[in-house]
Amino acid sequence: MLDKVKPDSGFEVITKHFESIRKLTEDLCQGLDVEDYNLQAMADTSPVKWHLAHTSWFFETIILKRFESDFEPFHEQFEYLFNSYYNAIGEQFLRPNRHLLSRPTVAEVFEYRRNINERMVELLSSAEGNPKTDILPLTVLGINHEQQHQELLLTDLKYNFYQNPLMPSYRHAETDPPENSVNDLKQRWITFDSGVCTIGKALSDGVAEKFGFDNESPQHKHYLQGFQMCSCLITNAEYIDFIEQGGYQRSELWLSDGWAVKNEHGWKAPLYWFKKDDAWYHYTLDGVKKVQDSEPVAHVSYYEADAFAAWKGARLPTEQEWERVAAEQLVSGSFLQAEHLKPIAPKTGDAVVKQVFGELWQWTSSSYSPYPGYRPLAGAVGEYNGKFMINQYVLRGGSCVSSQGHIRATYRNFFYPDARWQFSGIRLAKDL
């Protein structure tokens, strides 16, 4: 949804956030190599240079080129190479083809960057006290689509790299982090009774309170019977125990589509899963690492995800259910300010519930379907969720590449059941 702020988030507090979500951005860019820049190894993922291009063009197409007086295009061609899917804008350049733009090169790119954000800052300084209160909520859209491409950004590096044999490492550290300690915490089941719970955005006069995305709201009731959930992320330990014991060569546990899915692919272990010396190993964007048995399994799709549950004989949470365990806590975890840049053990603390937030987005059993009463918004920016939501699943959460001011409990996003190369988990949930 496109906020109105509130007061005493004015023109000056909006324009040092955007200032440092734009420098975050140029931040995670600082190990890379210009060879970097334009890796893309399937219609999925985009180059890193396209992130960094695409979050300009949404603040010079949705935003500039409406409120800016005397407004010229960075580029007349730009608008066509950077639009990423919005039909009521124009054209666009085929997904699939992103890495064949080995021009505007990596310094243009960066340049282009400067220029919309000197520009961006003017006009957010000329516009405080102009009825063209549009340009805040607007400006708000763009720091939080730009938080969206700075977690894609590093995973879809992560999945390129991983295409190297060399398997190179994001971070050039001089020695490697310190690998998680193992714990002694085990899984529970917490029970949660039967009631009606309030679930999405609230709206005061069509008016949010804090920002969300069109497709958290409307806010509205919905009874759950009672419900258990696993206290904690399912781990690797608990994951291997499933690969070892046939899980992926029981049709019995999975979908009849998973089933497909997986003989095609020849899925037998999470994506960026490799066995050495009878031993796990995965690529991380540290470079080749031990799997961990205390760490969250990451890189699995909903199709596994759900077999694994089956094999366990429980399900996935629906998002409802998850939104009601995430709602009596508070947003804290793994993110991207840890800089751990993966899933990490869950810690001791007063949460019954661990690891809700952060560490891996997580699967629901819920398709990505509109709630009741859902409109989506007028214009380009009405395309940003509502054209979506049909044949994909809604993960919560957030992962260890989110930030963490992202991230809330009603934030819902949403991948095709095949995907793998988003940082996804799974928690388990079971009927009483």
Second form
4 protein chains.
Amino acid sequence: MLDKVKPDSGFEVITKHFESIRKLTEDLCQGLDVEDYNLQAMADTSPVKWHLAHTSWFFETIILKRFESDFEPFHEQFEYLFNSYYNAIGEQFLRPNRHLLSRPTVAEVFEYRRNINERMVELLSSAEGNPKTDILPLTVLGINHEQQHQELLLTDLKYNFYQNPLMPSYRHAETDPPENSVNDLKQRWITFDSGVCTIGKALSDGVAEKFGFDNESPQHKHYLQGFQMCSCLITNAEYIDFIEQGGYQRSELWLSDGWAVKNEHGWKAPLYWFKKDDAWYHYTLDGVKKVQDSEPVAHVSYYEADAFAAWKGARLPTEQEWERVAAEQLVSGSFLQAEHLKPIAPKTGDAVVKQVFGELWQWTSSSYSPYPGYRPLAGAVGEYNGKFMINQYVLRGGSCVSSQGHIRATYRNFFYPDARWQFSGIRLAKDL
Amino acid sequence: MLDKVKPDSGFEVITKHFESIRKLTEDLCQGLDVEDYNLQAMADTSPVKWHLAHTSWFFETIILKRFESDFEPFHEQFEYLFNSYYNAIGEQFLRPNRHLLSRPTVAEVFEYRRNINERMVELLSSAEGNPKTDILPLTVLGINHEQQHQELLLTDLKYNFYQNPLMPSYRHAETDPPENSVNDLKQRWITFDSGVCTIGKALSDGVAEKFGFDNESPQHKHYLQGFQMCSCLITNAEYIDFIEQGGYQRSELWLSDGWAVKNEHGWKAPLYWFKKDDAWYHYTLDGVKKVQDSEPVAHVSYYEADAFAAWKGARLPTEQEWERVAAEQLVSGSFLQAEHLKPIAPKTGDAVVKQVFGELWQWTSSSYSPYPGYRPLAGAVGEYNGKFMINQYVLRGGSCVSSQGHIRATYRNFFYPDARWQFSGIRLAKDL
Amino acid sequence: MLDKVKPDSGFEVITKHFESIRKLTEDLCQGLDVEDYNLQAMADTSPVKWHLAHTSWFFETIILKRFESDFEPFHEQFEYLFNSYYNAIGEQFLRPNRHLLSRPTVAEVFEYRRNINERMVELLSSAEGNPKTDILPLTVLGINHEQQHQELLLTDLKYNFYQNPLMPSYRHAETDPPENSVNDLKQRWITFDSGVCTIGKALSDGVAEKFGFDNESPQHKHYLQGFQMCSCLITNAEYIDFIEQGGYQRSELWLSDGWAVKNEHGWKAPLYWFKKDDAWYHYTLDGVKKVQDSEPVAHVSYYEADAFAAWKGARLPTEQEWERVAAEQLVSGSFLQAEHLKPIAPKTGDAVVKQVFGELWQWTSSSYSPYPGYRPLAGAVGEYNGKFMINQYVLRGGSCVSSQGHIRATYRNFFYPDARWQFSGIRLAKDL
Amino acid sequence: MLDKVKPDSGFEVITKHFESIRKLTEDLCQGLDVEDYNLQAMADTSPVKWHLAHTSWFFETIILKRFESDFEPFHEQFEYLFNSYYNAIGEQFLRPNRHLLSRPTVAEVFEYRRNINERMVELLSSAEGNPKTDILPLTVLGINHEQQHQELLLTDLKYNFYQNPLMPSYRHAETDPPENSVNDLKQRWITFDSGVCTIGKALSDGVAEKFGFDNESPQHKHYLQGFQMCSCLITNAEYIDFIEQGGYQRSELWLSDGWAVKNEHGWKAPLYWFKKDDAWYHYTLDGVKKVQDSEPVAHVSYYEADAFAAWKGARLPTEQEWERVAAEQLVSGSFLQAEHLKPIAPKTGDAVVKQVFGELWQWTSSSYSPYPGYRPLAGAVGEYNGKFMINQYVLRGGSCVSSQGHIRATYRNFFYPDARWQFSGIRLAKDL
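The form predicted in complex with a further copy of the same chain is what I need now, so please give it after the form predicted alone.
Below is the whole assembly, all chains and molecules, this chain first.
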């Protein structure tokens, strides 16, 4: 997948892209206090500082170390400290302990970023007229990697801030936006016929314009039975109905593992929700807000999504069903750059199937597994995706904190079915 | 699936089948001491006594309670004590505590079985000439349920006996059988072409002759890319190679979750194996034996099967690939009634793809999920399969402790990927 | 302590005592079903069968192995299987797994006992006229060890039976005894003056008549401030008052660790208690019974005893205070041989401080620690007591399941402060 | 204990003392980066920021809230956020989550301190000529409380820094001090005779000059058997001997619970120690240093101290033995203000029993329990000590990070026997 970049055109474009994405990551940190950079409430969430360092580590360890002729590490222990999970590179500092790294300081990590940026730009310029080098495709991979961590940085920070009873606001929005009143929002079922369709990304695509991760390939045929898909994401109003009709107490709606997990954790509503004076509130990146009826419900686990679907007499879509629907649409929706930092209600002008991209990751019923003929990338980056193809479920579509331009119809995200801290929502499907 | 039994022909056949399967369960207990009936080394394994009671509970609670006009429970607390996981029926005695039920005694449980048998036979005779009753199809379900527990009874007992340093023998075989010397056994790759194939069991099949569980339906089309499948199950010799070439120490071969689980438990070989004086031994239902080279390797987790496949440059088959191969074969192989109680080497006379049925359950790479259009059965038996369709992986083919006549090409078994106490083995596949 | 037995008089007396104590252990098993012998609901409780075997193991491993000239083990693996915690002897089969030993069978364990009995009696006769041998003192130790396990056998069995919703009765008492109505029972405070007193057992005592464990010695001086002690054990009526006045909800009454443990386990009453139709019931060795007002409250942890004391404006006695009071009394009370198997109300004829011996073990505020000058026994039996002198608290007085003749004023029992399955009750003290 | 302050003389002295102790706490933070203030590697260790806030909370909640006529909280949620364990005051923010409080920021916490200081000084001046007020004695309690947290601040920080592979230095000492070569250091046994002695602090002492915590009272008589005490703390050289003679592998030296804990955690040396190229190193507040032979061994658990004692054929002293020895000495030794931040070798000029105060807390064999006649303080401060009198063991003498003037012969510190992060060392005793 990384073997077909067009480097003559690519060098300047990629450098520019590199610089803007790197800058965006740092822009996301404006308004944070130094104290905010190191929060880690559970092993799954990494501190902001760690995200800042690890994305630089990726460029240093995967690219500079291999291609710089006079490579010297910025700091001899960073390779170990900021390695996430690459066994091929070496041991990793324990994930749950990332919050214990008060040093390097925030200022030192920003210095680390500056240093890596400079060296990367210099290296990229050396790639000009060197059509066979892996520098450019690996840089594109590193850029996409950084975009993933931009999303995680916000997602994790939301979870970590939430542990503080002071309920800090990530930014200081002046007032609540008026609820976008979509009084006539109606879920509709759209029908799709049976037949063989094409799934995944062809390997012959160039990297620069049409990047894809290895897990999206190869492109292959898939037979789909006819199905129906719901026009909109499930709204808070619909989900409140589920709660108030006893959805969390009716075992027959739940998968066996889901019922056990729900009971163990005492879930009674989505993550971040609480009830006060008979009204639902939730914690957002703008602090505590009232839950808005017409906005999509977010921060539900696979188990809750599945139970909700059962309650509606429906089911979650497979990832192939979702991709078939998405393939017909332009990639538009509320992404990170729209700065809502929460999902919003559908607009009337949207396509028949609305809210396909942006807003919320949509749980599919598909276990994350290799496509027929899948081959991981060579080298350490072969650990990027392949080794996680077990026990997780695919989510599609990107979210309100996904970086614009990072998402496409073939994009596969994946989490364990009990995960709730992601911006994850519900799209329903049905058999014909 | 249960709606098309032919009751006029069925009544006598089913009664006879019922009686013989019920007897087989009890025959499996010959040679056990009373003390052996209540062992439970982990929550997943149930005591023999519990299996004996629960299979009776199924007939009493699902059938007699509904159809007996003057139904009275054999014992008022058995509905609670021997309910496995049916929330629709009521609360369940805690699974990990089954070994704490010294009462009812073994003799009382056999009396319970006798009582249920009598009442079932009487009820079955009343079903004659009553074409619309669910009695016959539910009885067929109960018979198949009992067959599943025959297998579990032995599988669990093996695990539970194994905890005892005395390494008890389930039966007293006089001597070791000579190793079946298959010196010329060669793994061969058999090629299968791309195309749409048919998967699953059609719902119009009658129950008595052609029973299937709800999870095998509906029959549906599936597009298969061309693939290759290995002619034989992986042997102990091949697996010892993997071990001795450092397979358990090479992280690049393992799924991330598998690597973590392996390290946590310190796995260095299949369950039941140990090394002594440079030779491999394993615990079997006949006690400790030397590991035979040409026999299929058993008691491996999905993670080990997957790592072995990676080491071979291959992969596990999908359940559809497996079913396509199996659909062309007769259901023959070593099942429970062959009384080997362990998998044996392939015979020369076998089909091109050998050891498809019997011997060992074969891990597939397919997550256990509903087929398109799947509907669980109505009522409490709707909890039989559907609620487990998450986090587990499909195994196919039956094993040396599966009851003869219980297995078919569409049969789907399922376990968590870390399970090793089942008779589970490895079949490899490859992309073309 | 074991060095001063009078063997000429001792040999016959000890043999007789040995035989009667060994027989009593087996008598306690009358009425048990084979299935009852192997229950183990938590690591702390051992199966009946294990108690039967381990007490024999003690004689075989500590005495026969050392003194029999032609010693051969009854079974080569029993030394490992039935070793409780003696590291000097070797590794131990994992304590929480004792319930997994279906073999040896109950019959084999009784055969083991018979064999050990025969060999012990033979060995004892050889000790005649051999004044320097350790055989007699070690046999006396083994007899006292067996008595301890008689108590544990019943205590553990009660806990293990209790896990079964059928609530089995250990024996079949015809009817409830009428409540012994002690309407005029009044707690009184008895005053004891300050001064130096003598605590513990002098080392010069002979073993046969006046046996003591090493932890009771040496005898030493202790300065006691003046104190008051309550005349009777705390009754169920008094404890119900504590419950109903919110005792379990008032953090200020509880030790910090106790409050945490209580909350973690959700304790709301003593172990074995439940409320039904506004009345308190508890599980006893005779099955479920109504809680009787005037009987002493049993099966409370140190934490509950301490919180109750705080609620009364009192405290638990130190073990020295208790011993000073007990030293003035005859050792009389309801022990095992009285066959109540539960504590009973005090009788009017008793001493001023009543219920000092028998009925219930009384928690003291004394951490279990060595007396000044303490020396453990030599050899493996040095592990009998000394290595447990940490984190546990001393209980005094014996209980309704302690073997008659086994208890004395200097006797120190010890358990962790969260233990509730022992027959443990509450005696209060106060500063002057 | 708080009832006898002499307020006319006390007011100015106490105010001055208050200001200097409050300043010392902040001085300890010089040289820390903002990122260092919020580390918490385990629930037992609190972040520096939390210590800074909680000590202020104590003055605000215990004193200002009660005595300020127009009291308004500095921040309405601080009472909850910085409550350590006072149930009488209300719920507490979860202890293990203290590191998740990025807000209030470090600057805000210093502002909080400044505010409390001002209001306290104002309140103190109002206490002049008000002989019956509790303001002065409570302030003295608060000052002593702050001193305890000065020690904890450094002790916790050491542990938290240690988790970082960069091994940060708390301060930047230029060079290693030369090892204080005490070549002729010899442990000697000093003998003390039997007899009744006086233990604890009399309640009639004034507070200002002679403060004591409630757990040190009342003064009472105690009978001591004759004993010997070792002249010096156990040195690193002596402890290395223990290690190298297999001390950590010999179960017969260990308490049963200690052996289990050691195995569970894989302890092979004191906390902070590691071996490199055959030499022992340890992490100190000045970074990684070579272990010096003649310095006292630090950071051992009770279990290790006890096993070491057993190896030496000795035992730990009781707290009464220790106090008897200490009562004859001046309180001198290396405390916090000496700025060693580690224990040092004994000097020749010391008393016969050396290193009694300062250097290291000395484990005693005494379980932490109330003295005869003990009464906790009234009100919320009654939770200060009393509710912890279970499961912990008493340490005596103070350490190199204890604040000068805070320690006395009657001072009782207490920790669980598995604690190693305190500056805890070993003093041996022996029976005569």
